[in-house]
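Listed next as structure tokens is one chain, alone, in the form predicted alone.
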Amino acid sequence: MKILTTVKKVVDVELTMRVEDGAIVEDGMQYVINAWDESAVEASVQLKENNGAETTLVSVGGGDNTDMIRRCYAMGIENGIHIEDPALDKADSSIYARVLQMVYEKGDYDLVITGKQAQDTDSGQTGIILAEYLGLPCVSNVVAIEVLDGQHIKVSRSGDAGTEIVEMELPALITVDVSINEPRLPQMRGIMMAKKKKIEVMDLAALGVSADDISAAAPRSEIVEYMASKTRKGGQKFEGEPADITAQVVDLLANEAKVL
């Protein structure tokens, strides 16, 4: 079985952001592996590990992204592939899906794995569009993943009436969810060997494509505007007998909320 894992760079959303005219403040940002595509990561790992499958990752952004890749590496990813250039600056979920729909064909794959969703802009669509662009099979939300034999898999995925169980004939792609694992933490010497490890780097006329193919100047969405959320006030403490308290927020309610 051979599994293409895709991999986002995203701001830390750990960290504080600033919002300065509907730009996002760039300056002293940390960028780290998106969550639901680490979980990605963790399960490609896994299948090679139980299933003795080879492992392929592909990134697409700016330089710094081989920092990332060869996170994967130490993970146990086996092989990088990096997609670099300024066509791609302003690319939209369609044209990162093309984009990947070319490394796919490329490679031969039979498992595309994709994280549910980016956390910067949670659209979740990316790995969705893909598949149509394949013509492939595709569960979204995947929890769990059982390899049947050679041609078949059984997934989880968590639905709203529950969780739901597909079986799939590959090839086939799947979006996972952050609960399907824990992502491992890269022991030094996997890290010291990703070090020395090849990336294949790529841009869209490796990849047999050009800008005006995969419509890059012309994404679908585009983000107009950041706004930073509004900064909620502070809550108040009521201390003293149950019905002067009681008294008090009723007041607030009717006359200072205005909700009553």
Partner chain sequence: MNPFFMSLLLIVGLAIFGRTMVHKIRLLMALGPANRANHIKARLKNLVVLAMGQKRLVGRKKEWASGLMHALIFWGFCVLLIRSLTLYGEGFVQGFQLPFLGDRYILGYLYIAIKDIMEGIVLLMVVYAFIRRMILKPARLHNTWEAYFVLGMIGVLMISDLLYDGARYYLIMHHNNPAHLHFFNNPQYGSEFLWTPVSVGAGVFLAGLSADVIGYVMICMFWLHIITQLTFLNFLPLGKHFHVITALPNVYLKKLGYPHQKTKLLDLENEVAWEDESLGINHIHQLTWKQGLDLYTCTECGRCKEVCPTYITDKPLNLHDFNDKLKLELLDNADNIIKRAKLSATIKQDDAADQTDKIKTEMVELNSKKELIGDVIAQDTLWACTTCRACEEVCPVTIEHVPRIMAMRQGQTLMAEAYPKELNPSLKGLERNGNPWGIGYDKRADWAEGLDVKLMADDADVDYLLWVGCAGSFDDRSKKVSTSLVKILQKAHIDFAILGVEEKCTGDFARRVGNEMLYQMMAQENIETLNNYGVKKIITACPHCLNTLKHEYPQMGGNYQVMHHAEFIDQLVKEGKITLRKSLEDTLTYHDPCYLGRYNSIYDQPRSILNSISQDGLKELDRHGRESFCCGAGGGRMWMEETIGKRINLERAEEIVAKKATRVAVGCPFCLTMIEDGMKELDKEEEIKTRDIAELVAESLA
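Form predicted alone done, so how does the form predicted in complex with the partner chain look?
Just the single chain follows, nothing else.
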């Protein structure tokens, strides 16, 4: 089985994002692998270890992704492709999906695993659009994968009404939820080996797409503005006898919040 896994580099959402002049302040910001994609990588590596598979990852845009890709190598991914092109600067899910389509068609993959969504945009589109472009059967929000034979897999999908179990014929595409696994932490041995591995970096031309094709497939969405989310003020804790507390709260509601 050949597996293609897509990964995206996103801002570390643990950090507080600041916006100045309509742009995210880069100073002090750090970028990490999207958590859902990290689960996709772990899922691929587990399939490789348990069922035998060849694993390839692809990342599109985002500048220098070397560290992220090496980290995935250290987790056990075997091949890495990175597509970088100035024409991708304003890419949205549909454009990513187009580029990924090209990558898919150049290989001979049986299964595509993507993260269900990305921590930065949270739109959850790329995987399913890609399936549409490729005409592959797709199950989203997968929480378990079982290989039945060379041609079939069985996946569990966490749906609104409970868990759905779906048998799929390969080739197919699945998008996974973070709850599917606990991604491993790359260890020294893997990291040392990862250092020696090559990353295939390509621009759109090398992929056989012209920048025009991409701009022709104009993005379906556009980022208009960035705004920092409002930080919630910490609550206030009252201590003492219940009667005192009640008096204090009433006082604050009346005089400070002016709601009474």
